[in-house]
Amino acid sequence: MQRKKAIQVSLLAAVVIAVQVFTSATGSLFYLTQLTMSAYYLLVILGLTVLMGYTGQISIGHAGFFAMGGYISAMLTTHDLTQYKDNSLIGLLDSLGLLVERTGLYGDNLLNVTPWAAFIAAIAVTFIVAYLIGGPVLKLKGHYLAMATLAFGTIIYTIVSATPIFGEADGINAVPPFELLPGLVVSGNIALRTSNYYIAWGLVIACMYLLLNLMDSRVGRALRAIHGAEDAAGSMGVNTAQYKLRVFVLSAVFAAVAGVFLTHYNAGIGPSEASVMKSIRYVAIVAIGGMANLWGALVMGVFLNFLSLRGYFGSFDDAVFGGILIVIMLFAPDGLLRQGNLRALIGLFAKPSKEEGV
């Protein structure tokens, strides 16, 4: 099992390279933008598909999650602290090497928090959060869950779109570079596009292959137990409170690090990223996936997000996402790309054999 695991990873790593060759061939390495951009819309997806689909925890609060890591790191990279310098907090900062001096975009000297300790102190927020929401939030179950959740990521978009330090309606811009290691960059610079392009994938497939290690251990069979009968699982020892929780969390901060790192790609962040609209966008692409299937999580996710950062749905891009997850829930609600539904569906298109046709 580990080995398939392991060729089925370094498919998806043989798969990524070859996309970055195939553009750079044939001059079209603009895709990689889009691309880039769905992977780190990806981490999000991933992260829901294991809450949804193995643990069977509706949530329509995951942008939330998303705009908490991407805000709180936009925000103490650009929030000027030269005013507070003579603070002794600021200068344990400084000291501890936590803050870095900068140049503005109209020459001014800033001083910010650097993006590593900005990272980490989002996520550190985002695990915070999630953990004390998750207690008395998963005690509920079926539309109740999704309305709690759904509350959550409307307060967190009344929360940014209204408060001055984060930019009100015109959200965040000005977001510096995130230098990973010299020379390792996350920026939008058409220069590191094929750099960032691979630490993007780069994400995605260590996250994969953490989470198909996940899904086969003990504890992955644990969330299977919860999902296909709670209380039963209960009953054999398993401490559904506990595992429900970490898996909440642990979503919650896959979303958190996406935010982190797209907003210093985009160099910027608004109020939209926090949307209930992102939230259905991120169910319908699990649900679509297959609730339980990362891979045909991963697919839908690569496909549809990049259709509408090409802007193939134009204005009605909100809308066609709609549509996927209502069609999905009347039609097929175990998700399009399960097995069984998936045979059903090649079906549909095959050509009928001669018994048929007489």
Contents of the next structure:
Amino acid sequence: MQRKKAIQVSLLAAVVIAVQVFTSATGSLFYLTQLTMSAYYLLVILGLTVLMGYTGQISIGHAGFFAMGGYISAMLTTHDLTQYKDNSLIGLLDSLGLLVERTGLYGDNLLNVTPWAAFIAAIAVTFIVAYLIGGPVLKLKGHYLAMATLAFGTIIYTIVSATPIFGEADGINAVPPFELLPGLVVSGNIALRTSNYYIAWGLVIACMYLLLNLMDSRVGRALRAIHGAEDAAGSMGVNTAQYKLRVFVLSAVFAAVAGVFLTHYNAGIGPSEASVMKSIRYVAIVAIGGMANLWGALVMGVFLNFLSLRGYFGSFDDAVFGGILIVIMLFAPDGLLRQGNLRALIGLFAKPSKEEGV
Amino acid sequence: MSVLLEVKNLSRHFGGLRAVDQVSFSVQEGAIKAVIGPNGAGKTTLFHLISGYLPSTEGMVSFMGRDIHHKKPFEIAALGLGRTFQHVRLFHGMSALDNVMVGRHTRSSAGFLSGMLALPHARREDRAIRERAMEELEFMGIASLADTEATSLSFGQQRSLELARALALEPQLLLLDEPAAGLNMHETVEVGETIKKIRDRGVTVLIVEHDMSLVMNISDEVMVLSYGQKIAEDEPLAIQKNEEVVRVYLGEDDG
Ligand SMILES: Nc1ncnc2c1ncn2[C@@H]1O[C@H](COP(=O)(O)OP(=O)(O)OP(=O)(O)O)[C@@H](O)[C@H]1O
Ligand SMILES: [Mg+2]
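If the structure you just shared is the form predicted on its own, then what does the corresponding form predicted together with the partner chain look like?
Expanding to the full complex; the earlier chain stays at the top.
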């Protein structure tokens, strides 16, 4: 089991490297930009796959968590604190090394929170909000849960698009790069394109490894049991409310991490990232990926996001994802890329053979 | 022998309906006790009250000397009370083996972090869970179906699987709600043998069952419910001779 996962994840890493080598050999490095962005969206999708696909708890509000991460980090790293310099709290933050002076776009001097501190703050806020929202909301089931999470997403959208500190309709721009480690910087700078590709995909690979492990563990079985028959899971001693809440918070944090990184990569974030259409897009990708299928979600996530970011769907971008969701719900409500469906499909083309042990 | 489960004046009303009405009884450790009664007598409701699925209107339940009344199902399970459902409740989308492995939940401890990092102790624990789950499948005679999707098993196999899953919990007390419902005569006899084997493993059994030959064959004691009330509680032979029982219950099935 462990061996098989290690091989699969190593293969993913090999593909990631091969793509980079290929693009650099063929002079098509520009593709790496969309692949990097797709990778960050994958973090949201993989977290949602565990919540929705495996645990059976839908959320149509995950764009809200992505936006919380992105916006909090963007606001803290761009909002100029110079005028509050004499404030004792700001002084304290400064003495702790949480603030940084830098030169803005127009040569002005800015005093901002450092990206690391902003990152931690963004994750902490998302964690707390997800915890507080998840507690009551996860008592709901089915379409009641869907509606409640949808409402949450709408609230976040309204807040970011109507609050001056979050830039209202314009969002926040001129977000500085995020220096993870000396020399390792999250930034859209063309010169750093390759290293940023590896940062993003490194995160995806790590996340994939952690979640594959999780689903194969005691906790993962308990989560699938909640999906399979929640009351029976309780009779087996699974604290269903607690597990649902933890997975909800986990997936929210994944989304927020993605939001922070992509915002630094794009040097900005706008309200569309918090929109319901983004949440629906994530749900559609989890569904087409096979619901309880991390690999399916990964493949579909990178494929569809890449096409979308390259502009292949034109002005029908959102409609494509809405359409996908309708078709899946009609014809394969348990998800498209599922083992059963795949076997049936392979069966159409292949001669009958011994069933492989998965 | 000591008292494992004690129920006192337990009641549950649904609006004006007294589904369970002032029921008191106890279950001795190591016994097989049956609860019988006509349809709608309140047997399933009684099980739901004991295992924490429904809050009671009044009364008290104590298990192994502890008050479990007002505890949640998962807490009661963790104390060693296993159960099956009248309508089989398996985890769909999971293999038979995985279903039983969930039954080991309260007997293992790996959390989110050690699971995500696949830490050595978590993997060791997982191997032990797998082995123990396989043993329970073997005990129920369905080990060859370990990798089959649970809900694609035959009805009888699903019942066996549900029992294997409950046994994996290593319960002190097992509540079985009509384990022979929907089974043919041959399978029903087998279920009886299995329940005796379970008792011989040291598990106390409280069973709801309509099949009289099964009940009379395996039980040490029988309790009769009618319209939510306990109308008799005795040894199987005495129950068969009890006039009121014959009137409200056995009489109906004469045909
Ligand atoms: N959730 C509920 N809401 C309202 N009434 C209920 C509910 N659950 C059970 N009842 C009623 O309580 C009574 C007892 O039901 P219960 O299921 O406990 O009977 P039972 O003895 O298990 O019957 P059976 O032999 O048919 O399984 C019935 O009249 C039933 O309709
Ligand atoms: Mg019943």
